[in-house]
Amino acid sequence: MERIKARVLPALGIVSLAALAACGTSTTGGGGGNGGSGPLSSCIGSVTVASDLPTSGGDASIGGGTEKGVKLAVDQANAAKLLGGCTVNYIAKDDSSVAKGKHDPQQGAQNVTSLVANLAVVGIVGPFNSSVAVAELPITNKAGVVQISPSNTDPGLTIPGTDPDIDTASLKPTGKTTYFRVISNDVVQAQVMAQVAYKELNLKKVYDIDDQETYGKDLSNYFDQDFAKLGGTVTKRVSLPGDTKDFRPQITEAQGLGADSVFFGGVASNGSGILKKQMSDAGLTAQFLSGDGTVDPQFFVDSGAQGDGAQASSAPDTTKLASAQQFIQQYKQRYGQDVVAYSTYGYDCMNILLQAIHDVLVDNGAKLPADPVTFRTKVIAKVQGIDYKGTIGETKFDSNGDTLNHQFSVYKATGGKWVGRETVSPSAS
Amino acid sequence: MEGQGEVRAVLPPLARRRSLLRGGGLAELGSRAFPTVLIGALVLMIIDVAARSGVSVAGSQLVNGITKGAIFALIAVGYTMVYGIIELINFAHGDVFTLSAVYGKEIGRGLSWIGMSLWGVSLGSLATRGPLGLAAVLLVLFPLTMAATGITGVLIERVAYRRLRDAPRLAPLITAVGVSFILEGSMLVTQGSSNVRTDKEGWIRGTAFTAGGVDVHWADIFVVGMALLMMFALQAFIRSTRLGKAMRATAQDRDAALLSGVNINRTIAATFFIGSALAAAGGLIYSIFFDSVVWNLGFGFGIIAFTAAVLGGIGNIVGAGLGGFLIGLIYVFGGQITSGQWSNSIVFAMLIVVLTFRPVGLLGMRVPDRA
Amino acid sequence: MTQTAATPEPPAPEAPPAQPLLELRDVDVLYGRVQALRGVSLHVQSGEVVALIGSNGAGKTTTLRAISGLVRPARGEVLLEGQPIHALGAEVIARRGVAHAPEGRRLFSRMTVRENLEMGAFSRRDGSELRADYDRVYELFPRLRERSTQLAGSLSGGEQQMVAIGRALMARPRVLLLDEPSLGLAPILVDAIFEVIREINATGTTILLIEQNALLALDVARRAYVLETGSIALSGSAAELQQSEAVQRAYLGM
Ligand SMILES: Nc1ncnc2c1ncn2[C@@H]1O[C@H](COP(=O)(O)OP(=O)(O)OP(=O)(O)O)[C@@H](O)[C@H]1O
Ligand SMILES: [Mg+2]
């Protein structure tokens, strides 16, 4: 379930040499410096939104920096007067446990349930991690309250059937969404690799070897159906553990089935590289492919000069963004530190929510909605119609609360890095 | 009491299992049954890729789980010897194994910083400069690891399994429990969590010949033939050598042997050194094949080469070698027609069923017990 | 029984010499709490055939393995030559000289017969007249030589009993402790044994010997003990034992 550890992207060693063109369009900076004297002018009172990430124990660096950002969103909306008289107040809630250090779904839950209780409260960036927002996901849709997400990719969390450890439709009991996340789950980055590998490699017949654990289970089956669904041919589907460090056996297999192309659905400390390694080493040809936990320095440790040439898809390092430099250079100067991989998801996803809190002050007259439950409700609807341009491109959500920003990289081993080729969106097939 | 201590020697106490087995015919049949079976169950498992998936897949796939299985013959041997001689069995053997890696790659970087700075040659230039550079490099490599992890074995047992060699059987047992986690974790500790690499990549390689569009590497021919060589060189000592002697009389008889004059201690060290050194020999091969290392690789190897040990029948050696081959096999073939999901519990499994109908394994038999 | 049966330390026939080949003073054995020998003495002088007889459990079996270095005595000492022993392990005994072919045999089942005979002179350095002892072997036991190449653990239980005493005898020991040779064996081949150990004793080599056949036993040997619940209850030349009302009572069905 861990999978976003997995996840952690823009590592050491990844060059992105992404094309921007995409994204690369009008890009607002901050909060957005539009309230000021504005409609809202008049605006009396204060609103409250609020963040949970794991900010202690093992997570503290990824989890802090992205708070960091989220902090830094709200600063500057204060500074810009984004509410014009309004202000914003923020609470920080850190869902890691000392009995866990780190993560953990129970604290997750608890600190969601107070944050619904405090009425003030109109919306929540956060959780962090999947596993977290299946506990806390059913608490705020039933509080009616937001949830938007900078780094949750477990489609199970919002498209029902697609994780089998993940009952969707619990984790809404009022049936409306109030969840939303602006990064992209992995059914879609396997359709991105399915059909890089069918249409752009040619590639015909692959033969799919996953690690046993939910990520890279889930990440192979949606990349069998796609590759299927474009007219290729799963070989075969073999599941190993993940201390594998033999693979010849499967390598054989795939060379006695013809295969052209060898994926791996799971992350690098599964044996990625090793099997890489192993298929140079059989003199198995077949095109390497694999998904984001392959994106790993790990890779190359394993598999040294012959992990060239393997190819995988991950997310948009969004730190090589034309759209996220300004934010960049601005957390430095705030904070003295460089930016950590989510940090842009999670200014993001602060902004997308100032915004809509915006939107409904605009609405009603440059006044907060007298009843807190109505308020909530029209912030979720204004997330729910967002558009907005931000650090890491244009985020609007479908009715799953799903971003439909879809790009993702295509990286590929070369010279023992993993250097991005270019921002792929899949096509609707 | 008439006997007692015979039936105790012939049959290692999982085997004393069997008695009690002996009054149901099914069992009786079951363990009379289990060779035909198990080595029919392989041919068809073998003849099945065949059919499916092409004569030459199922001749790689031959070799591979031979490969594999050579690997895992030389740690059976090391928990066959321990337990045939204390009837410990010796959880921290398969971190042995790995160890013996963790040192075959330093002892190597350190060979490679004294060749480096007398003669400029890297351990691994010379290993990958031809035939008598790798066999300059193996004749050293391998003594000076199989000594470094011999002594290792020798100093768990002084340490940790000496004192509880009288202790009630929970005790030493829970003990190697605690000894495979302290290895575990230095080894965590100092090489970190993830895969590390030897030093040893591209030593051999190369295909020797092909048969039947089979290829046959240098590398596996070489596994191979180490295994069955160490296995040999061991069978060879324990038959012929006085200290081995001593060691299969203190296995029959600890008693018989002490009143025969065998110095316990020192015959019980010696069957640890000679079953770590082994599990170095497994270790190097293995490091040499993939050239990788991981704090818990001996973790999953050490339960399957367990597995192997108790189907050739624990206290066997030759069973033990035998053993590991058919492990492999069966962990390769049965891998391929489970998809791989269940190479693991096929292999459980096999120790289920040893255990329930053939306690004393595939050779553990040879001698009737006429008490 | 009482211990005014027989005198407990009668004067040896003979002049004694000076000091027994083996000896045993004041020995207490436990078995965790179970005391199984208290306060036994005895000695066993050079060249002579010792029996040790008592009922089931009585510590005949104990007393050797207190000899042999199996077991070690809480208190008291045993001396071989005047020289304390049990302090030693049983490993260093045994190369001193001592050989104990144990109750119930314990032959290395797994080995053939040869290397079980090979097993008793494992501490002895002699390689020249090993050849010898290994003759001398067969010589007593014709039968193993047929079986030389069997594994002993499918030999019958004479022809066990015949390598535990071969084994025994290939230490070319001092002394030769002997548990029950006769233990399980047809009348016949018990007659047989009893010969050979005549034979042993006459090519001298010193002898304690435990036999449940009484009768036997004093037939055999020169002096005996009797042992009872883990004490001497009664020791004296053969023939007096024979006479004792108590022995022939208790151990001689008379
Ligand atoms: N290992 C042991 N643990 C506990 N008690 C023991 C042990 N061995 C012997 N005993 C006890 O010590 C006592 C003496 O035993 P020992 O074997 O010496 O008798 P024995 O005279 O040789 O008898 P037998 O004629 O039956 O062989 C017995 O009461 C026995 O139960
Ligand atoms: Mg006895």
Partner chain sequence: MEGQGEVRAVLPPLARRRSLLRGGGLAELGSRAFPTVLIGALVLMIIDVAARSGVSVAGSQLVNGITKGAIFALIAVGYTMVYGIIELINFAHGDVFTLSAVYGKEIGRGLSWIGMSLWGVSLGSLATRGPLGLAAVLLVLFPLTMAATGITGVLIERVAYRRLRDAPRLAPLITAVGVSFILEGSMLVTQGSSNVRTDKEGWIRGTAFTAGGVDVHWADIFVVGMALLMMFALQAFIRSTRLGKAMRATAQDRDAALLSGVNINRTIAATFFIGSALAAAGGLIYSIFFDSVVWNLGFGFGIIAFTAAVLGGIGNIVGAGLGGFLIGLIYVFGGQITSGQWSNSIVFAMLIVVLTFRPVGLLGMRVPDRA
The other form holds:
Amino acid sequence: MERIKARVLPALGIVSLAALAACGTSTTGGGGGNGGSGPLSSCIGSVTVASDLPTSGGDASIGGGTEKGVKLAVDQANAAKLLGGCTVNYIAKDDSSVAKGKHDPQQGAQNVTSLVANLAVVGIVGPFNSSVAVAELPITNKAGVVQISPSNTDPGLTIPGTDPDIDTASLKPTGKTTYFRVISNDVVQAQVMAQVAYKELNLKKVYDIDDQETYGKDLSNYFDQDFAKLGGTVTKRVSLPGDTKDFRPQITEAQGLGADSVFFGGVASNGSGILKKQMSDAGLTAQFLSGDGTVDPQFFVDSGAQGDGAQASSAPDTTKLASAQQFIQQYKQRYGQDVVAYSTYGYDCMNILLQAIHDVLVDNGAKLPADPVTFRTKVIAKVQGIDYKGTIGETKFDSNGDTLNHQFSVYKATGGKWVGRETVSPSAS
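Now that the form predicted together with its partner chain has been shown, please provide the structure of the form predicted alone.
Keep in mind that what follows is only the chain, not its partners or any molecules around it.
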């Protein structure tokens, strides 16, 4: 396993690796069990929370592994009596559809429509994919239900003008922030990969393929822009449908253009592993590069041993953090498998939601608010103001709902696994 080393890029601010070594507690008050004589010991009833993640089809490994982290947080909260005499009821939704065999924005929209109609639901963890977020956010925002995503990176979800395909204002019809995410955006991620590609790997000519989805297209847009600014050449940009199975024409073209690298803007369920395997089969030795959508066990299902050598950015590698070790051990003991890249992020998302609920109940004298609209509104306010120290480090949100953490790790495909190679920390300039 390669050693993670911290590096700094000349843009976009902030957090140090030291901050990510924080312990798993919240500074917003009252964490821990509340049974016995605790502040919520007299609480009566149950609180319902939910998740909406792709847990079947081509996203089953990455989405399912993330949902397992979410579920573990709920189970631990109930065992520790986080809400005292009240219990946590959990609803898990799958936004994959049989028709697509992977994440489906239409399915996601149906899921959250059902969830917000259930007045007992006070918060949702998810979605996983940015394209699904575009379909879901107007629904949950209008209903006044908080969503916290472990993995959405498209900047257009929260920052107007950053993705030409997204009308950010339309995602927030009430004008109020109800959506939050614990990972930074593709403006940062693309900069990280462009810097690593050009300055560290000494790559100069890239052939770029995106999967035509919200996330993939925008990530490729920013990568191309940043790579060119550094002095690199984008030999060609191609957009292919997410169900593409034959990349050989593009591979042949990349060879003819003398590309020393191929960038894939997209997710593993849309063929990143297939592309890497076909590159190897064709004898194309160009470096394969991608983003967090590719750091998924599905990549190796499709690429086999020929996936080795690929490099991709993703959420900061928490397997090296002291703050995540207890959770990682508990996860493996519970499920008999290793965490995936976003297991810890899903875990912290749910813990943030549960902590917010806890704090609302404390403020309300250990009673469930009688009005569900008021309950939901108060939970949103608590999430907005939270300072949570969990497995991924300290999480705070800005007024748009974006995390104040701006880091990504670079992973290398090694022996059929994604291994964290280095963590890059952008700094203000």
